[in-house]
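One chain follows as structure tokens, the form predicted alone.
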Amino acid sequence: MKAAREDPRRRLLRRYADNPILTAFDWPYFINTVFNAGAVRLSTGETVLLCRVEDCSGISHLCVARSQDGITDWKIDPHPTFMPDPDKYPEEVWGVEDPRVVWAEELGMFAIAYTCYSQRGPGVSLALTEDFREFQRIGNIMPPEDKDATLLPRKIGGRWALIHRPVPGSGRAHIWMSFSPDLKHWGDHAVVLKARRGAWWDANKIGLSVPLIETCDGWLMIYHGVRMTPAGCIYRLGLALMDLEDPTRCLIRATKWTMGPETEYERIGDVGDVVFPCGYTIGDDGDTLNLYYGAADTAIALATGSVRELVEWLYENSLPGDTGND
């Protein structure tokens, strides 16, 4: 199958020409797939990806890959970095998945929100680390069914804020925010972005993609929407802007999706027609965005863009507020 051609004149997010950047064949031990990686850029300039790795039992763990340029010459841990620990944390009996990483300045540590998976379904857990070698588990903080979570990198009104995506009995899945004084006890739960209804690209089911990006205009949210079709689901990316001091308030939301599966490595895999970012880094210029995404739940790919251009495009292609058309 011939890959779709990339036209840089019409792309906000431009695919790296030699995608995918990491596959199962790059791994130092035998695995099925690697995808959905959290990402950070250290003060040394090194990029660290905390990758979701699915072994041949179907259970996922996390493994670190490091690169000086964030694109090539990845150094991958020779063994799993973060394994499920069902003896101490029974909510992890079926694996740990989809990490999202932020630097929490007030803690002096990286905070990792990840999906814990058990017989009851997916839930949200937290862990802290200084070096991606030793980890302090906080444990399950949001019960099933819940996922697509990240911590905001700084406190809001003296409390930590968590974005997550519970699925209620109604079946529609919205993006929520909850607050905590200590990362363990959570309350003041509120819907912050609703899935649309009808024929929209993001109708019925949405979820956070990467951690929020702080800009002068607000918190830039990159989220995924799931379009149900007779041939299956399509995962695409959209944008919204949340208020800086009250991130439960959506300022504007794009009417169009900004990136969807087009290439062979995005359309064919264990789960086809999926682009699913969990991590990003920002370049030295404070604007260049490296977006790391899972492609068809099979490989990790890279797209680049400009934070400034994303915000400008959002203003030009948006409606005010949430517009979940309830």
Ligand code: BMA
Given for the second form:
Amino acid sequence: MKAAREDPRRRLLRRYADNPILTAFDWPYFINTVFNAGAVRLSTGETVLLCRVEDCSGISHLCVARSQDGITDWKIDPHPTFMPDPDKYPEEVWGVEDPRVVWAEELGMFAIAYTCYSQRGPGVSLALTEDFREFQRIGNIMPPEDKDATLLPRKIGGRWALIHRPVPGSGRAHIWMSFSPDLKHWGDHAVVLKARRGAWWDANKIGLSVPLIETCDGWLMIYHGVRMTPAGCIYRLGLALMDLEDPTRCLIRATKWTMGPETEYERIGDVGDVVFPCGYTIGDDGDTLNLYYGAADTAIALATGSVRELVEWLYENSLPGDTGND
Ligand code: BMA
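Alternative state: the form predicted in complex with the ligand, after the form predicted alone:
Complete assembly follows, chain above in first position.
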């Protein structure tokens, strides 16, 4: 399928020509799909993807894939790296999904926020690791229904901050932030970005995509908006800028989406019309953004852009004083 439109706006994030970069066929053991991956770049330059893998029972676990250039020649763990552990963590009985990873300098560890799934619905769990081999589970920190979470990489005002997306019994699903002194006890919950209403591309349901990207203008937030249509949902990506010192405060928010499903591998799969990034890395120049995204809940794809250009575009494509948070 040919990419539908050639509007340069859509090329702010450029798809890697040989997408998707990882599929079930690359896996060393039999799986259904591999998608939504957390990403980090180690000091050695190696890229580590913590991939959501769905087996043929429908339940997801996490598996590590490593690559020196972050694009090719992936070394995939021969067995699942992080399995649900329902005996100790019953909230994981239906799987672990959508990990988002940050390096928490103050802990000297990577912090992984992931979705734990059970009869009670999806919730948010946290685990720590130094090497993506051994993991220390903090456990379930946000009860169902909640997902799309990440820790901020550093404390804000002396406390850890978590972005997440609870779903109310009725009404719109917004992005929230909560705070904790110890990663276990969370409070001061606040809505930080609201789903818009009506015909907007990000009406009714939004959620964080990748961990916040720190820039001198603010924390760049890439989020997904879910457009519900009679033919199904369309997951697209939008941008907002949050205050550096007080990330509960949205400074600006783009009106238009930045990237949406266009290619065959994004439009067709187990769940079509989905681009769903959970991780990014930054290149040696300090500006190149490598965005790893789940395509149609079936494969992992890569898009690259410039953080500086994304922020500039955000300024040009937001209405002064309008954060969409009405
Ligand atoms: C969201 C999450 C993602 C998934 C997306 C599209 O709610 O569950 O894991 O990629 O839906 O199915």
